[in-house]
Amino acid sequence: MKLMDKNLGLVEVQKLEGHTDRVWNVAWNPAADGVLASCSADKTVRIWEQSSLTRSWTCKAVLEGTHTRTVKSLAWSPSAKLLATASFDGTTCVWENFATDSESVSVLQVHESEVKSVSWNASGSLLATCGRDKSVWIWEVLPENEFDCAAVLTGHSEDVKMVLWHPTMDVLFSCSYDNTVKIWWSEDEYGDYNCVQTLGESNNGHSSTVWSISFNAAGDKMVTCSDDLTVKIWKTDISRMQSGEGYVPWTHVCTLSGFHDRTIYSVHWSRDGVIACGAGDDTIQLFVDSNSDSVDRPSYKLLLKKEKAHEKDVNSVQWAPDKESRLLASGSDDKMVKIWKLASEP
């Protein structure tokens, strides 16, 4: 469907109130429609659920009492049986039974200071964490909610802002205050993870802190955003890697600049090809490849700009995992979580 041809708007569906301090991150449950988690500087995680009758969202659970400082990041396991949360208190907690009993089942305490991000691989067998101590940890998920350290990766020279596993392969991506994205790869299932590529300013990368990473549905394109006010698109030949040819490098496709005028904190690629960005200019902006149906070089264009999406910085944007609903969640310094719908305007 040619999104550029349609008169689309980002319609606010509902404002979710409850957090008492800035909202850092939002994450949709990948296994259940209409379930969203959010985390905040108020040290809590909230689970929101949409009623099948009224279609409105309410807070179903508050996970609290474990983290003693800001909860910066959260991620559902692929089955959504577990939820991992990363905190400035130096711990990563893994929770289950969040609807009824908010007990964390595991507490991983290895980072020297603030934990900034957490990510599960596609099968749920590995968990990655990163922190202000410049390190990235990979954990093997064992039975009975045990976690065993599989690797400690120390290639970044500054605070690591985010870790993200590739959607189909066990390749790990990290981005940092050192202005780079690093890609970590293991030759085989039991091999060590090594940094196989660094995307920095010398190879068309960012010139300031890289805050966020996301992949398209196929996993052959990646988008990054930065304190340098740009969004960058990257590509690779995924089929060659999946057929066992070894690592295939990522290359720069294009840079989107001149759209946001404050730091871009969050970027997320929807399953039907729309890139959402949230930034310190209080806007949410959507981009799409207007040449997606042709063999020509991609041409990413602004689909729409939502001014004053929040009253303060937009820290997180995430599309719902299904293709049909076109729902987007956002979290902000204004303590709000908002649900939006990309819909045709009359």
Contents of the next structure:
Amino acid sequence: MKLMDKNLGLVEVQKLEGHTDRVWNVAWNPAADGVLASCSADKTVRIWEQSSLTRSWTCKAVLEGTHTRTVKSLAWSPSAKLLATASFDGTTCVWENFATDSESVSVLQVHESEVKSVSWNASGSLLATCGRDKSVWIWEVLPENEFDCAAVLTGHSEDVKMVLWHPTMDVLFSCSYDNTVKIWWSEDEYGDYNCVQTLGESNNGHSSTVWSISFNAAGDKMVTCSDDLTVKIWKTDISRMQSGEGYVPWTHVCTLSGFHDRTIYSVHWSRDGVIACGAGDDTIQLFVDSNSDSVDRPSYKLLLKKEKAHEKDVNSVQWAPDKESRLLASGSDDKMVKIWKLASEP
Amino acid sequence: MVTGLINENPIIYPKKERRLRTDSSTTDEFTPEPIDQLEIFDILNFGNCNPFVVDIKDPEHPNTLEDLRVVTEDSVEVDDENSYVRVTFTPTVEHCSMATVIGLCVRVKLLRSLPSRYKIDIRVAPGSHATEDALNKQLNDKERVAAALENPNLVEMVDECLPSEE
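Having seen the form predicted alone, I'd like the form predicted in complex with the partner chain now, please.
Time for the whole complex; same chain goes first.
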């Protein structure tokens, strides 16, 4: 489908008010339609649900009283039975049955300073966290909301901003204030995780803090965004890796620059190939490969630029996980969460 | 641990003759006036005539940043139309470890005084500090600044340099 040919716009569906301080992250429930979580400097997590009747969103729960400082990031487990939250208070909390009588919260307290990000692997068997102490931790998920430390990965020379598991393989990616993306791989499920590749300036990497990473649906392409004001696309031969050939390195495809003029904080690749970016210039910009239908080399182009998407910096953008809705959620320093729809303009 | 002040003998400059602001004939407080360099400099250093503003104090001395030429009118670049400001400050000594605190004070003062639409960049004057790039990066990493401002010790230090306004 030639997205570039349609007259598409990012239409604001609803503004979700409630947080009393900046919203750092938003995350869609992967198992239930129309459920979104957001986390904030107000130390809480809010769960928003779309009513099947009215189609409008309301706040269904506020998770508070657990974190004592900013909640920076959150992630639903693949089954959505667990919700992990990362906080400046140095802890990672994993909530089970939140906002019910059987709510149980596991507190992982290992980082020496602020925890910046948390990520579940595709099967939900592993959890990763990272923080300002420069370390990345991998946890084995056990029954009854229990966790066992599986690895402590050091290698980054600065604050680690985000961790993200590959969508189909147990390969872990981390990005940092040290301007690099590191890739951590274990030969088998019992082996140690090692840093098998570092994407830095010398291999066409970023020249300043890398804030966010996202993969396309197939898992053979990755997009990163940075304080250097660029977005970079990377690729690998995923079928070779999946066939057990060992680690196959990622290579740089292209760099998108000149689009944002402030730090790009968040990037997310939708299931149908649209890359969304949120930045400190208050805009949300969408990019697509204009050659995606052909066998030609990819050519990434700006699909649209939403000026003043928020009153302040856009910290997080995330596409809804289903294939049809084309809904995008965003979180901002203006304390708002917004729901957008990518649709044809009238 | 270094005992004593980092800069025991700061050079104190004579107070610069202030440019007189042309008296505004509009007393209508709802007419927005564009924010310019002088206004931002005033926010940071505060003219003697304005009873409501206070000077940012150097963390180590009773003098203000203006007195020590840490911040001058020329070190403020402002573009009101695009809601952008950049302040360049010159620490008194090249290895000044209080530079992060000074930078944080400048940012906090601007955040509290400017309209929220403003984008703020803070940097040290090129060539004025031993770890210039590292310092600039830290001062402009929004997440690091936010986390730092959640540290009660640091907030106390910043608040001491910025006495509360009336």
